[in-house]
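Below, in structure tokens: the form predicted alone, a single chain.
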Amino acid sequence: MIHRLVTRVRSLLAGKPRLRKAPRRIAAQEHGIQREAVSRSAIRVCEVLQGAGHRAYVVGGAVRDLLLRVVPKDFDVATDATPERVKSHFRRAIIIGRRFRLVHVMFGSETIEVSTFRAYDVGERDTDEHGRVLADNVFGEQYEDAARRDFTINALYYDPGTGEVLDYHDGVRDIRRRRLRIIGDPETRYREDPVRMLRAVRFAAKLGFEIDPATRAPIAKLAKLIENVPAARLFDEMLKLLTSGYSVACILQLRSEGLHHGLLPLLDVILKQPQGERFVMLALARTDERARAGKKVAPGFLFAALLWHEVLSKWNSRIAAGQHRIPSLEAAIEEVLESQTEKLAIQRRFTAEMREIWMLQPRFERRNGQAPLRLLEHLRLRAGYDFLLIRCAAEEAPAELGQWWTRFLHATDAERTALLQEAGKSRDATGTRRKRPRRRRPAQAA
């Protein structure tokens, strides 16, 4: 008994969680997960690996969501089989990753990510000067793998064969209490991977959970560590946060935890500007509506909204300096993309969409002649139009402009002709009264 207590104290002082070798086994009738709600592909992966003599379980966020009666977005599997062994059992499977080697097993359009149980105490690991783990491919036992996971609610294993949930760190209890609690010493775990601070915010906002006080305590002190995260990984995590369906709640919680500085360049500045904050929050709210309705969220549109006011500021400055509107917008876009895409690691396919959405905005002002009809053929018309409506809702573009385009997009050919004639009589390309060109009188002969 004394030996166990000493071991426990030493473990806590070292920042290590208590390793429970025997999980609590929760029967199907107690946890209530229906087998039919689990991906058939994930069940197939488990069955194949178990049939080959391995242990294999649905793990992590999918189990958490199933317990919350939420439909999981994807399913992961954890096993004691090495990546090479996993790959050998499936025709369509590839090994990916350097920091953590994983296997992607593909079934049609669905991909099941399979990880091998990772060891916990592996001695000196490859870390940077701040404690962030750079490489970690030492495999171990299931109880060690559970201790290596970030939060208790994600350290749950579902066995499709028996229907049991294996719980090593009281994750089911935390789900019932709606509490987010990190496994082990929070400061140590955040130093190992600073992205865990962002994940804490995302899970708390998305699930409506309260962050455990001990889990929250080091975040403000360690927020600067986010700057050491590779840009590509930070982009992926921010994309998950912003497309979670709860991005507004996430942004507000990022601000309250002091984590918004440096995550999205100038986001803290944007949110301090009344017009900028209104525009960004409207864009995020509409993105949340689409995500919760199960509709596709376009990352390019989202980042176009987040960086729009930086583009707008530079565009207005160039116009005030006497530059022409369209060339000055093109120059402002280039300046913003050049300064921000490297920091954000935004992929080129997204920046191309952002550029087109931004360049469409002045074209919506041209409502005479054939310009509106030509705009109907533009590939990004719908995205540009949705962007315009947010600008109108934020009162940075005339409401009448958005209303005209709504009518025009849903009108018949005859109605469109009438709308064009009406616009041609009263408005020029910028929405101001047309000025009739003054005729020059022929010069009088001397």
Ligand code: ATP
Second form
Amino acid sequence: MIHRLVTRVRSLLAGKPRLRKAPRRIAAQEHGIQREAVSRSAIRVCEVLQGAGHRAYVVGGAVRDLLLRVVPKDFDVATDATPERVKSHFRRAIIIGRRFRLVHVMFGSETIEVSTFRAYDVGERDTDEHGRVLADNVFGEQYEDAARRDFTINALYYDPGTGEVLDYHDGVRDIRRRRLRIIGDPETRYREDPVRMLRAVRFAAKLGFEIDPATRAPIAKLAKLIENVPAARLFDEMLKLLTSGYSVACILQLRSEGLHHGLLPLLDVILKQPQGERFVMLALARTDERARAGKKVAPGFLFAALLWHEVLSKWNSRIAAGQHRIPSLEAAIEEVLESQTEKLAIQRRFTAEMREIWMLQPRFERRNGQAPLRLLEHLRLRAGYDFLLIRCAAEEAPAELGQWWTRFLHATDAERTALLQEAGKSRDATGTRRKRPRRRRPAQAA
Ligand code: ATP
Ligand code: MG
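Having gone through the form predicted alone, I am curious about the other one (the form predicted together with ligand ATP); can you provide its structure?
Starting with the chain above, the whole complex follows.
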């Protein structure tokens, strides 16, 4: 008894969550998940593994979403079988990752990610000086696997065989109360992985949950630990936040938590320039609409929008210094990409798209001669045009310009000729016609 108490106190001091070994088992009629709502591929993976004598469950975000009656994005499975074992049971399966070895089992276009239960042992893990876990790839028991997950609502296991949900940390209760609660000692868990602070904000905003006071409390103090997270990891998490369909809500929440500085480098960039905020918020609101309608969100477009005002202010100061329009835009773009991409870990594959979207903007203003017709063949016309519409909505480009392009894009050849003439006339009338563009066409990114 005393021994158990001592162990308990010690583990509390170490910030180790109380590892509840036996889960609460919640029957199908109580939790209400319909088997039909579960991916057949995920069920198949569980059945095959269970048939071979293993334990296997649908786990994580999918179970949370099913309980919330939201359609899950994807399905993950957790099992006591090793990756090699898992792979051996399926025809189309590959082992991925070096640090975390996971198995991807493919069924048509669907991929089920299968992970082996991982151990959770604070004392023996390899951490940096702030407590960040550097390696945790030791296999363990299911209750340990549950304890190393981030939030109680993400640590639920659904067994397609029995229809039960296994709940080690009162996640089902927290879903009912709409509470986001971290598993274990909040400060320790954030130190182990500072990205969990971002995840807390993302889940709260996306699910409309309240962050439990104890889970929220240490965030303000620890926010700066985000800086120690490798940029590529941060980028992935940031992309999840921005494409969650709830990016505006996430950003408002980050702000209300006082977390908008330091937590997300890109946000600092945005919020440093209040004149760009209107534009950014509009761009994010549109992105949210797209994401919620199930459409693809192009990261290149998103980052082009987020950094646009940075480009714009550099562009303007070059023009004010007497440089030519197009070369100064090119130079401003290079400057921004150079200073931001490394810090933000924006991958090169996105920067080509960003550059093209930006370079298209002045070209939309040229409505004389053949210029608009030539633009119709541009590969990024659609993205550039969507971008233009946001600039119009933010009132930084004339609404008339956006309307003209909308008509032009949907017009027949004859209508296009008329539109070109109309544009020529209105420019003469308003006297805003610029001198003919110089010979040199704006360089396009390869
Ligand atoms: P989403 O719907 O956004 O994908 P998710 O909960 O599935 O939400 P993932 O990032 O796909 O989130 O992670 C899957 C699961 O892995 C989580 O539900 C959680 O149990 C666990 N997990 C992910 N990231 C962490 C982390 N940083 N620390 C602890 N557990 C994590
Ligand atoms: Mg997921």
